[in-house]
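The chain below stands alone, shown as structure tokens; this is the form predicted alone.
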Amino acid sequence: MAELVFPDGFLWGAATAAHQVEGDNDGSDWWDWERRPGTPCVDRSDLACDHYRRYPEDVALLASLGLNAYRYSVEWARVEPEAGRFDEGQLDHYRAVTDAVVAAGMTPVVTLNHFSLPRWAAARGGWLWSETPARLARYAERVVRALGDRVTWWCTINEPGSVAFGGYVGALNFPPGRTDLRSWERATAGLIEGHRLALLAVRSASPTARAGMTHQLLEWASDARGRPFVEWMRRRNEDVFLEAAADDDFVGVQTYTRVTVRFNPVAATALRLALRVPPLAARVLPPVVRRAAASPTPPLPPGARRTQMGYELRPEALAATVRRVARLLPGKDILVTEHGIATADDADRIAFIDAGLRALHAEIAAGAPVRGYIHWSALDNFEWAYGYRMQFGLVAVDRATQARTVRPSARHLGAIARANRLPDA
């Protein structure tokens, strides 16, 4: 059977997220959001993985399994609690985590902020503070000078698209549950912000490092009448954030799904009108994005299959993102920092990356600059609004005792890590 290979040096990752797994993250927006009366949260996340005491003992699971790159990310309210303090002894934990990380023989990726911010840049407006974007800059050089030359991968600011499109106009999923176009614009022009000045941060504490966003971005399917709002969609919710990564070191792709676009004959009229009257969108795409974004059960394909997250079960839509941006910034590397499934069926998630690789390796064979995979996620977690339902991880995590139990497709992922190759169908 013949085997696909894939490039000297290709990392192959799990990762996390700060608030998702450490525990106790008392000082973000998050911890309150979950904590307010009418939003969606269906958990708290509390004590989560607990990932912030058993970090040593995680790493070296992830390790031991065969992967070369860990991401994770800082948490900025727990290194900024409040405004222009940071606590070193945050940032000495943080060392200590990328030192294990070092030691097991994994490349750290570092995340720098991954959706939660501290409740003091909440409480002042967010996305929407003027201020936000240079005191996320200020935050990154402190954590870059930290852990210094140990980091060579750094992530500014982890799915900006998503940040604006949740909190400021879609499904109230996130905070702080705005809903107007108006403020996801001005969230969106805030979030490119932040990311420029803090890659300018990152590039002034370590000029070697190499830095770049993450984004979440969707194979988009839809027929005619659905095409002029999903072209108005992607441009607001991907293309105006990777026009922003025109200058940074990599592309961090991050692909779950497809989603498909259908309108009937009125509805379909009445958006392409509307799109061509500002005055009038600003009123009337709003709530048609909510309605969409809340739907727990987007229209499938015939045949096609839902993960627990309610999305099509289409692991091949990776490679439709990844050729997307190697046509968009062509010869600007990509990492995939996120690809995975909501499943209690680990074979399913086995058969996902398998899938998901074939098409990545098709990609790459055509020439795409693609430098790691690094599947998401590492362990069961707190998945936001969403809670513990979820079942993301390589590794199970027992909400009663912290007990970690490997699933196969853990052990899976390593054995094509330690290869670096996956065997053909």
Ligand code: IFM
The other form holds:
Amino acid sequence: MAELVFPDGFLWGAATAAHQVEGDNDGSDWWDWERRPGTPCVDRSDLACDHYRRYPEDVALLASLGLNAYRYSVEWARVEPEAGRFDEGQLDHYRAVTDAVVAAGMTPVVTLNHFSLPRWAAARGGWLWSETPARLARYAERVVRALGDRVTWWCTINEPGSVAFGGYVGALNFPPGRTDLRSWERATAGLIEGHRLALLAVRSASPTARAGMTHQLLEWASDARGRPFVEWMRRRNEDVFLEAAADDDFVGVQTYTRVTVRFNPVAATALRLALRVPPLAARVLPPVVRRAAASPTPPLPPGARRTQMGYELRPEALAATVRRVARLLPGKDILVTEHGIATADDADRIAFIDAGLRALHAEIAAGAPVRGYIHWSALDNFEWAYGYRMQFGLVAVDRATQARTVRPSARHLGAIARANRLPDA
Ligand code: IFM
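Moving on from the form predicted alone, please list the structure of the form predicted together with this ligand.
Starting with the chain above, the whole complex follows.
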């Protein structure tokens, strides 16, 4: 296969999120969720990767690999530990992290809200509380005022679709553990409003900012019987948020897999009916949605392999989602803010990166305005309800000693980044 050259100025990075790597994020809803009786979480985040203290070493390591971008998040629960009380010491901390990223020659890509909420916001209903959007915006403004002279790329809310789907219809074992369609709809509206207000806040605090949401997008496949359900799910999980991104500076694309939906004739008829009759939908659909989202995902196409998450191993799914975004939002900049694989075999990760990048390059060649590729994740970390068993990291982390071990895939991605090209296969 021919060598593939990426556009000048392409961002090559790795990503983390505060709750998953920092450790001791004890003012957040996730901290409580991990500890509640009957929690679905298999582990507690506890010290995580101790990245809160070890960030200088981690940032230096990522830069030494050849990456030119680092995506990380600021933790709302730390910056605003009580409603309306902002902790300047925490803002100083994130300023120091950002200084380290910039001094190492990397572009910071900063997420303002990556899943976790402060305990005080969660106690009032999380994304069902009418004030959460405005509170997010006020916090966002403080953060952007503190870091905005160093940061251009801002992600307001990470995967709003996963937050609503995961926590409000019960699909991903996220807090607050609601399981009904109405909560799902209300949380979705809250997240969209939160993004809208946060975007305004970011822009008012930093006129040079480039802001957007990061979207969890799937490649969907179905037979004719599964199509109405796929369209219904995709509309709620993806399209409503992409429509809300019309005014954004970029769209963050995060793709992990393809989901294939098939129904037998009886189930397909029942579902079509339920989709038309709202009271029936309210009863029938939440469990169907939860089953569709369960891991492992439903039966795979013949010959397909699964990742540790139970997903179909399908790096090329990224091309399908980038193509769709480019079609729905023509001309809008696209930044791949996550793409990755949970695997115990690092050779699989290398092959995943290469196949994903080849597929992505074809979309760029076809005109998609893709500005960068950020891999999930820099480090093995706390994979939410799945805990520490999932190995997403370019760098392994020893849970007992916190020692970092650079995997070959990290050097592989770093070499691609340095060359700005994918060599001959
Ligand atoms: O770990 C998560 C991340 O927090 C959001 N996107 C998907 C990743 C892997 O499941």
